[in-house]
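For reference, the chain that follows is the form predicted alone, supplied as structure tokens.
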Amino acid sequence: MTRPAASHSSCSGCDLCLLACPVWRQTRDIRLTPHGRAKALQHGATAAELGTSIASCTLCGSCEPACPEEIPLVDLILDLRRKHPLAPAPESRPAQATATVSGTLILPDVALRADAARLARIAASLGAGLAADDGADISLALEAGARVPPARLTQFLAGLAAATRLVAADGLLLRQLHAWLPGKHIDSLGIALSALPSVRSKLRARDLYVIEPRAFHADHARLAGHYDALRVDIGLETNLDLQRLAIPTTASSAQNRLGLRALDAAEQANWILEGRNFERVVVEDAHDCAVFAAVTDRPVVHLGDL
């Protein structure tokens, strides 16, 4: 189904987008929320005037499935950042011929690629190859609002053309891949691993399972059922709230990667842990390993390490 064009004009100010918004929770500043931006735009504000608000969004996507008007709020932020970028374009890889690989390909994010042993275990579990070009520079440029050279994007997509299935660790990149490669079988890393019987058998009833929010919220209607079934079958807890929105740590946001002012990921992690009865934390996003390890004395493991 084709997503509607990004529009702020349909916002009624219902505030449902604030339910799991990490920026609202930490700042209580309505100007920094989807509601605040939409109302400002409705009254003629420019992207430059909204610069602070645009820069504050972590792109966790929790606002999108909560919006009764179905406004594509992540697309709206990305469009505003193209008009008012967070930072100059990161260095892009030079365009060159890229070998194509068939079968399943993993596109690791920065944190996953930094752990070669974990990445090798995941590739073996999925029977997958590793994409030589993970598109990390493209993802960061998109998130920052910087221009991606067309030749660079063509090079990146050409290397994925022959793959029968793509598994992406970066939730924002996954969202864009669905738009760039319609019809291609594309899964998040969390979905690909949690669907494996060998991985599911190692999950425990007293686990707190932390879903990567960007990929989840981009396909919320379908994936909420997957994680609800996982929760019921195994008895574990997740970072979903009562509205089935995934509370994020924000550790993988561009603000952290670009060294800009970012939300307190540890505070977000404590919010996720609050009131939970668990013996172990299992995370889908490798960025979250260090965040949770800093705020709990319980074991913290990546899903790919089970």
Contents of the next structure:
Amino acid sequence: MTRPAASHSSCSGCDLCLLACPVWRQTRDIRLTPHGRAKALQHGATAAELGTSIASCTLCGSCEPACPEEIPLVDLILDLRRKHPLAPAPESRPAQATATVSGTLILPDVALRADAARLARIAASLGAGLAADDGADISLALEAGARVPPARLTQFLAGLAAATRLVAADGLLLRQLHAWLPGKHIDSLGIALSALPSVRSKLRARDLYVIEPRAFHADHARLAGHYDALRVDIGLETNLDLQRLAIPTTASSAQNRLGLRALDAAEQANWILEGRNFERVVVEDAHDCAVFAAVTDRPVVHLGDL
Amino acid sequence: MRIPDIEPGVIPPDPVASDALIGIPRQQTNPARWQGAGWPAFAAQLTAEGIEVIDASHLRGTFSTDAGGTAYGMPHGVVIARSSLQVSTILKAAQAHRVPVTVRGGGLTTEGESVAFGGLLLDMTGMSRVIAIDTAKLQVRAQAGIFWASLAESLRRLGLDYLSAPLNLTSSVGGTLGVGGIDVNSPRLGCSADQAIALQVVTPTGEITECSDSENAELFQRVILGYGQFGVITEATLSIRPYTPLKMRYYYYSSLRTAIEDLQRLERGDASDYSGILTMMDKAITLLVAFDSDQREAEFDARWHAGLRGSGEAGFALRMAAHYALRPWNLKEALFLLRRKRQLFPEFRRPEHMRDGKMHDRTVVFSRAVWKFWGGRQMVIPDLATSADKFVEAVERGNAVCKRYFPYYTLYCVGIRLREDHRPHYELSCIPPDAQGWAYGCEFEPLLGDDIWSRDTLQSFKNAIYDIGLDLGGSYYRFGGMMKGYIRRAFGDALVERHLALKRKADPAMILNRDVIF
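What would the structure be for the form predicted in complex with its partner chain, given that what you showed me was the form predicted alone?
To see the whole picture, the full complex is given below, headed by that same chain.
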């Protein structure tokens, strides 16, 4: 007999998801955790009854590799968000012609696109073109639980068809791209940059390297090895916890982008820094630059600025 | 607020699971559900005091069972603990309204001890922060609902670690101190409960009290290993130590007796820093030893290694291959062993937790493996705890019981160094009264997987294991909850009556963690 795919019904209540959950860390309220949601669903809760809990998740994805039942917890929360959206559907990006780019194509997110000079440096480092359509509206809609018009998605994916490699700054979008474009070579921005010898040579042993959690957790089994090798090669520290899950600042969450009630990103950043011995913070996610700059007097640099 | 005078609670004639019929000993106790008299007034009082009482059924359902997954009960309401003062308010009101209060940490009990069969469930994970770390004294003060993993996370930033804790990330400190807490370094460092230096306890009548071996010692003695009967632990001061990764070594045996004899010899000789036995089958037994330093490992190699009767991995694999080559009808068993080895071994050598051949964060490694390969919706883990000289017989007899009930199961054996000065802590606990120097525990865990076993089979299996303990004069780690029918027979009337009298005095309405022991 084949074991059925894991769902919320598979949750045995082990609590391992709590250990990595930033919402639990700040609230100590089990109702706002994957465990709490799964158990409530097992006991007949509707999405509407779980509204506060559904809205609280930052989609960092750290619960998913922690789950021994291998429940697809990110898909579960996205599904619940569709039933109980965070906010009305954000404006869809108007259709526009996208240049066909072969080779490597970068999909910057909102924060990366805001700094044109940095983006140009990254593109040059990677020898990559920039996607005119980076799907930021699609990512935000998915995270907020809004409907993405199929025509919009088709248009977005068509613009990526010719690229041989995609480099996505948005970790949630990257996870979806793997599902939408099976077989396509897709990397996170952090992986793409940290694999470059020119970037690695500028990392230092006294750096605190902050991994972007969404992309990391989406491919945890593979990427844990990449970052462990980076740690060994350079001798730096990372924002991984004892389970080797990335502690998020949550600065890039939809709640922040939509101006909704969000977790305290500064508190998360302080927790990442607590007790660490470092001279510089290096971040993969451009959203994190300002968060760390606000809580430490030591330099904070984006990986693309090295 | 004036607390009304409290009358002694209505207690059954024999609150520790009296025999159902004269001459027929009770072997299982399913608590009756508390019917809810006084709940509305109690809940209203808490709400008026600014305490959120969660009463939606889908939210209460989150707490309807424990890790065992065989005991089910629904609380009338749930409160997430937030402060000692809040817990005090709750217990005072519970005494006044005679509402049972069940306290839950990680919920990792297996016999329903942290399941509320009506009344209020107090979720202690709401109080789970580190309060202070004293690097000079090597002590930490934390709220008691904290998971050991969260505590380790804070300590590691300072290069520190706890002494010993259950090999499970989501055990809570408070829950562990109430029952024991066994680690693979317990043969050297004792159980987790012995690491507690001082506690803040909210008594069943709501007094917030600090206790230790030197302050309110009698309360300290009863709360440590006290199965939650004499108070709610809200804060704990624990001994800590510098963090060290560990070097693991595995020896393989095909005889339980030989493996246990070697284990006990190593522990008597203080040969290693960590030791224990884990089986895949009763003919594939792993004795693990581990070291905090290269020096300790070198001393082990010089003095103990050659005398051990177990094999290395390659040698043992060859022996097993020869064994099954001569017994081709046991192919299914051989395939199980091979599959289990392929699944388990890499999990204990995950590259991100290994550096220079040493394992980092052992609790994470072990706990992941526990949940992945032994966890599930139901966990049935009867155990036996005996003195050193009775242990081989206990394990061999328990193994025979396992074999009768289940095709595949795991045994986990570990020693527990005892502290003579803590003898009073050990009364009516998992530490057998005749144990000197070390107590030994063995967990018998069938691999239930996704198979469906009847409740009768599981209970009958547990009873068969527990009957061995009665026969040998041992104790158990999990004698509360559904297994409390064994308490009087294991500990004797005199001790139980004495503790019952203490309980009645401390908890007049008998509201705190009802049906766990009393």
